[in-house]
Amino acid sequence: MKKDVLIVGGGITGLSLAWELSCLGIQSILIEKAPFIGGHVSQFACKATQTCQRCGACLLEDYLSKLPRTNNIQMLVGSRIDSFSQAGREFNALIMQRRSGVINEKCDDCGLCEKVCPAEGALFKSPLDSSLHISNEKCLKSKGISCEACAQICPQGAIELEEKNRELEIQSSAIALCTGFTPFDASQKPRLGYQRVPGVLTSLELDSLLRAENFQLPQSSDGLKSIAFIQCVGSRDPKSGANYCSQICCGVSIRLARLIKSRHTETRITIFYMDIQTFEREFDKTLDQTKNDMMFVRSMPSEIRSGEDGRPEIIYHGNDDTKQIVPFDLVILSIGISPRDPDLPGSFPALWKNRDGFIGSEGNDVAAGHPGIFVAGAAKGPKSITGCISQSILAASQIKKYLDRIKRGE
């Protein structure tokens, strides 16, 4: 199969650069490595509360509407890059595609395969439609474990674990690096209590509950009720190996509070923070609003652990250096954005990596190291939705001037 670009990564940033090349009269194949489209974005809910809080998340629906129809774009989930060689200038990518396992047309949604599963996270949910996959990384038989668990008990026969993968070679003149990022794991900071503490959540996992609609608001004892939010968590922070900001969390944790406290007004929600950055437009107006309607204390807090009456307590030291000590009813830890392994064949090209670990140079140029390889997005480093986009652009123009400089013979 020959293609102008291989586009490596599903999410809002390689989806967005195959419309943009597509525009151009640029053929493409998109590859993810997921069983579905969307990457994290598919995660995040819609922000907005009597107006629009332009945070991007819906933009995502609207490539997922267009890209189908469009015939120079070709999309495969389930897929990585195998093996890879180099011709002169065509690349060689061996893809492998993997099924989900799930024939989705035959579950009824009935949830037994997902009750009698022994491997945590091995069935999950596409957060885009609810359907139902398997997990490669996760699934015992996959990883050589006899275990037939989950098709055993489907009473409508919805499950093949019987592995029905298939291999397709991809030629291309141009590759784009669009693999986004890992989130940072707060397991690294025990003492803020993630998966420690109850009432400890990321602010990825609120922000997939919200968009699941599946989020209902905890209330203490004497019905009270009250989130904070703690800024900077895998973010500014040398001892976790990132001192970097990550540019989005401060955006992503206001607008989430801002959304809660629209559908649930008695609210308290506090931020702790060190700075807020403003990398947005018209941001200073949205927080000047915001901090009228919430608390903002500038202090880290240096531990959270479980009160008395099992609400999750902040430890931190004020203005005037005392210790305080305040239960909630939430926490959310504003994680940062971390360096993806692009996950690609040690016969791939060596690329750059910039002083953060992230792929290319410093800068806004999309280069990644190697003649034909490019690289846009949040796997060039941290960027909003908006972002990932208008980079996705960049990366576009300067793909066709490769590929003309090509047919140039230049």
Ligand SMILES: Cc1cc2nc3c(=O)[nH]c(=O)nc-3n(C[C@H](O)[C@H](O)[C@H](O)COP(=O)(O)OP(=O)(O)OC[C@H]3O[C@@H](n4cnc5c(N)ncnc54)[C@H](O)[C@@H]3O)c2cc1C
Given for the second form:
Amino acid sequence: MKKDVLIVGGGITGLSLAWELSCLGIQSILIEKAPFIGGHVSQFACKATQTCQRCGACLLEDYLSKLPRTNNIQMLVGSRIDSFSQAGREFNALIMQRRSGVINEKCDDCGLCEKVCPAEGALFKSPLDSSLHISNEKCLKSKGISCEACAQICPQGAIELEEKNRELEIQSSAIALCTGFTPFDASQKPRLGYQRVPGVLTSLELDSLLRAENFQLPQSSDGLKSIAFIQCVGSRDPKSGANYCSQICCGVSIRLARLIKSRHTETRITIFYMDIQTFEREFDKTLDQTKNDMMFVRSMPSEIRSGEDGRPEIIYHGNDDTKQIVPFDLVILSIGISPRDPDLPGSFPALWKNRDGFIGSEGNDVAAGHPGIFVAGAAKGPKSITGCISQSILAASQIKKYLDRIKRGE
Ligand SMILES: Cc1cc2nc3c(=O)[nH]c(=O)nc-3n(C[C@H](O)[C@H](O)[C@H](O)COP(=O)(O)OP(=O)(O)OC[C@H]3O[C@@H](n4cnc5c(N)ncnc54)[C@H](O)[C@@H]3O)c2cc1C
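Having seen the form predicted on its own, please provide the structure of the form predicted together with the ligand.
And the full complex, kicking off with our chain again.
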């Protein structure tokens, strides 16, 4: 198969880049290794209260509805580059596509397979359309262990565990890496109690909970009286290898806090921060409105532990440098954006890495360090959804210039 551009990664960056290229008349094929497209944004809730809070989550649905209307874009899910070569200016990528073991047309969502599956997380639902999938990383059968419990119990015969992989060879003149980021692993900060103290969640987990239609926040029998947000977990923290600001976390926490406050008006919200960063346009106004509704404490908690009543307790130094111990019903760790291993074959050309470990150079330039290979979105560094889309627009114009130069034989 021959295409102008191979896009690796089907998050908001890959999708918006495919769209921008298509508008310029450039044909692309997008490969996504997960069984569904959308990347991290597919887990986010709409944060609208009485009015839109401009979180950008709905922009994903905009792309998902308009992309199928163009002939210039082809998408393959469950796919990654298996091997790679280059002849002159032509790239050759051998793509391995893994087919999902669940035939969603047959599945009636009875849930029996999920009940019998012994491997946690091996069966999971797409956050976009709730279709069921099997995780190749977690399924025991994929690991060579003889287990067919889900296929045996399925009354519809909707699960086929024999792998149906296919290989495709794709030739392209350019490659765009839109491989995204990995959320900071909060368990790297054991003093903050993640996975150790009940009632401590990450902002990503809270977002996914709020996305569910009948969401129920974890709360005690007294209800949800108090929530704390801890900023800069895995950002601006050289000890965690993240000596940079993740740019999105302050906006994320404040929007989540406002959304919760609009639904649970009695809940007290406290935000622990080092510096509130407002990279977004007009975010200062939102922040000013918020200051009457919640408490801002300029302090980085030293520990989160389980209190005697089972609720998480935050230990921090107050403004007067006295030690404070305050219990909350829920503590949200506002996790940052970490670089992700782009999962490319060894034969792939060496790429630039910036000082924080993301692909590409320090600036806004979308070159990845090898002629014809470009990078955009969170793969290049922390960015909001709209930041990713803006960079896709820039990348599309740079790719067009590159393809035009090739056509002219330059
Ligand atoms: C807790 C949290 C909350 C956030 N909330 C907001 C918010 O409310 N508003 C906002 O503007 N921003 C928010 N962000 C930032 C937002 O998530 C990013 O801007 C956005 O997801 C980046 O999109 P992306 O497509 O670059 O990367 P991703 O969303 O990470 O998508 C990358 C895709 O590439 C795929 N991929 C990776 N490697 C390969 C490979 N080798 N082959 C094939 N596919 C591959 C991945 O499977 C993935 O689907 C939040 C971030 C965090 C951590």
